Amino acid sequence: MSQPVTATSSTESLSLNELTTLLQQIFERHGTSQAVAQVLADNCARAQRDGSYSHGVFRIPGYLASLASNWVDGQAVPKVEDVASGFIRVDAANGFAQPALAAARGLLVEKARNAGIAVLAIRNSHHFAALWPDVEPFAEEGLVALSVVNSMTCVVPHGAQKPLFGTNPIAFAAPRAQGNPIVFDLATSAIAHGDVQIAARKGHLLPAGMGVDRQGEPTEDPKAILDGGALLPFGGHKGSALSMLVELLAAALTGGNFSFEFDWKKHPGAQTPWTGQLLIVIDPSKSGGNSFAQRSAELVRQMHAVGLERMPGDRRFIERAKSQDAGIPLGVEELTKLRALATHR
């Protein structure tokens, strides 16, 4: 697993705006439109700021490889379709999912406030980022948000012999009175694929039960998982069932690809899964009774009262506060490479 970076003489700290600007320059230099670059850069920079290193600047080479291979269209303009009182469809046009969400976001909030609940179905899209940034902003506006997205085939269903599902994360966000929103983002695999890549790069072993090698044998070696092996679902049959649920909601319901339905062999270097995403947004003010945000705060108080020291997502808020005070630390070598990418293709 990745560890928080501590600023030293071998690191340089950037503000969120500085890092976002640098990443936007990189994306534009490598073929995205300005609008797409702004959304992707904001997403990556915020993940880095919050200590989600497996989805921060670590992802940049993967984004650029997919763009260079012509697997994803960095100039795509999403098509928003208002199809029902509480339902929106978006064709991402083989572009990234976050710009598709951005294009429909205003209408999605409007529908949720009018009808009490609204669904956004994104298809023909590539999602290569953390999922929590997609839902947290809704909670900051007093709304409840749930999102699922499927991925590329790399997870063996419980009881099966070969991979079929993706890591298939689920993200949830809800407002909380007198505190940060309740936000969590979890892969239905035993570990996120990005964390396996980081462990392999650093030469670290993984805990038992994370994955199998190409022969289907359990392994703690991340390189063996990446070299023809596969991940396992968390919690055995329970995680496997949730992963299936994500495939149905993110792909079957939206019209996107299942994790096993796309083939990128003709696009060497492609890394972004071409799938679908579903978001459900609820306006809790329609439920009546006590304030939902107050009830959320009470639940958190009771969880702390029984001994829970850290809520899901707390580490991100702690890292965010640190970064706001001291900047976002990046290794000098890594930052040099990023600056070079911003000026050269």
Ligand code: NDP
The other form holds:
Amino acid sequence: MSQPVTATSSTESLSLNELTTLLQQIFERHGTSQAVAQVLADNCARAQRDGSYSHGVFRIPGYLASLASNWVDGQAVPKVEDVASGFIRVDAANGFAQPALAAARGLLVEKARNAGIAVLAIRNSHHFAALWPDVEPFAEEGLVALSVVNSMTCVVPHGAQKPLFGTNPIAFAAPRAQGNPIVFDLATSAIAHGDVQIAARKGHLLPAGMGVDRQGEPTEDPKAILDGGALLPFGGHKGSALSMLVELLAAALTGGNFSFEFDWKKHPGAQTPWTGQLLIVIDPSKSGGNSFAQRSAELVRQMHAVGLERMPGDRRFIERAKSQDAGIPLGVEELTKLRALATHR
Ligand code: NDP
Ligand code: PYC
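What I would like now is the form predicted together with this ligand, since the data block earlier showed the form predicted alone; can you produce it?
Every component of the complex follows; first up is the chain already shown.
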């Protein structure tokens, strides 16, 4: 789900570089190292550019509140451990997950190309962003990538009465010949928590089946979900099983927290989940068959041949192309606030 920002007289359009620079200034001004600011700003600006509005500039106040509450360490230096031919562990040192991935990325690609497959297990990390930016670049260099990250307790497992799981997204990217890579990135909850917050702010109702109120009764009111209610997994028992998979791979396997294992109550304002993240990267050239990228192009061709009009990722690629021509539109009021954050704490 997304909330398009259409260019109008009350918007101003920035290039990707301009927005990244502004966001970098904000992060640094609010206590991150330059290295962390660069990684987070790049991630957040690309999300905004692609129309991933629940994880673009909308997230800045949450990042800054978490930093201000000393819940997350914006100066953390990740510790990368090369533990096996196909396995890297990273202790993010209570910092953000993306700088941990950046620190291990070169070694991860080298291992995937040598062994055919490699795992990156990040723990002690905070992931507050869209997941597709973590996997898409691997596909752009011919690799297949899968990532999972767990978040914070707000999803009721199918058949249970109380929330336990996080919104726990799964992102996948694969190269495709003569086209954009195949990329999907989806919360295992019926809707991302960020989109519930956006709907609440705008006074919109949600479609049926997304969540329950504090009494456990189905509700379409996003405020009732946020005020003591909870979300449901997508697809009933099937999404619930995938959410459990994410808890196992992103937390149990990495040494990170399950979504229910941390409590930010002692850090007022904290919003970033303190959990773990797993990435699996595969070099498809090792399969020895026809070029994987040609095969994925064939799959997409056949999907279109049976009537499919929109692939996952298409909406983002269209938004990206638009912003390359016209810039990234931001509301003037929002931009004024962002500019103020870049100069004042
Ligand atoms: P959506 O339901 O909007 O989209 C999920 C995927 O389905 C996307 O790849 C999307 O492609 C694709 N898609 C959407 N509609 C269609 C359609 N009609 N036909 C074909 N494909 C379609 O995303 P979610 O609400 O599940 O998640 C939003 C974001 O929230 C994600 O980026 C996720 O990583 C993030 N998130 C992050 C968390 C964290 O802990 N860091 C926790 C939970 C969510 P497209 O992108 O082109 O629209
Ligand atoms: O939108 O569900 C979400 C989310 C959780 C953590 C970051 N985003």
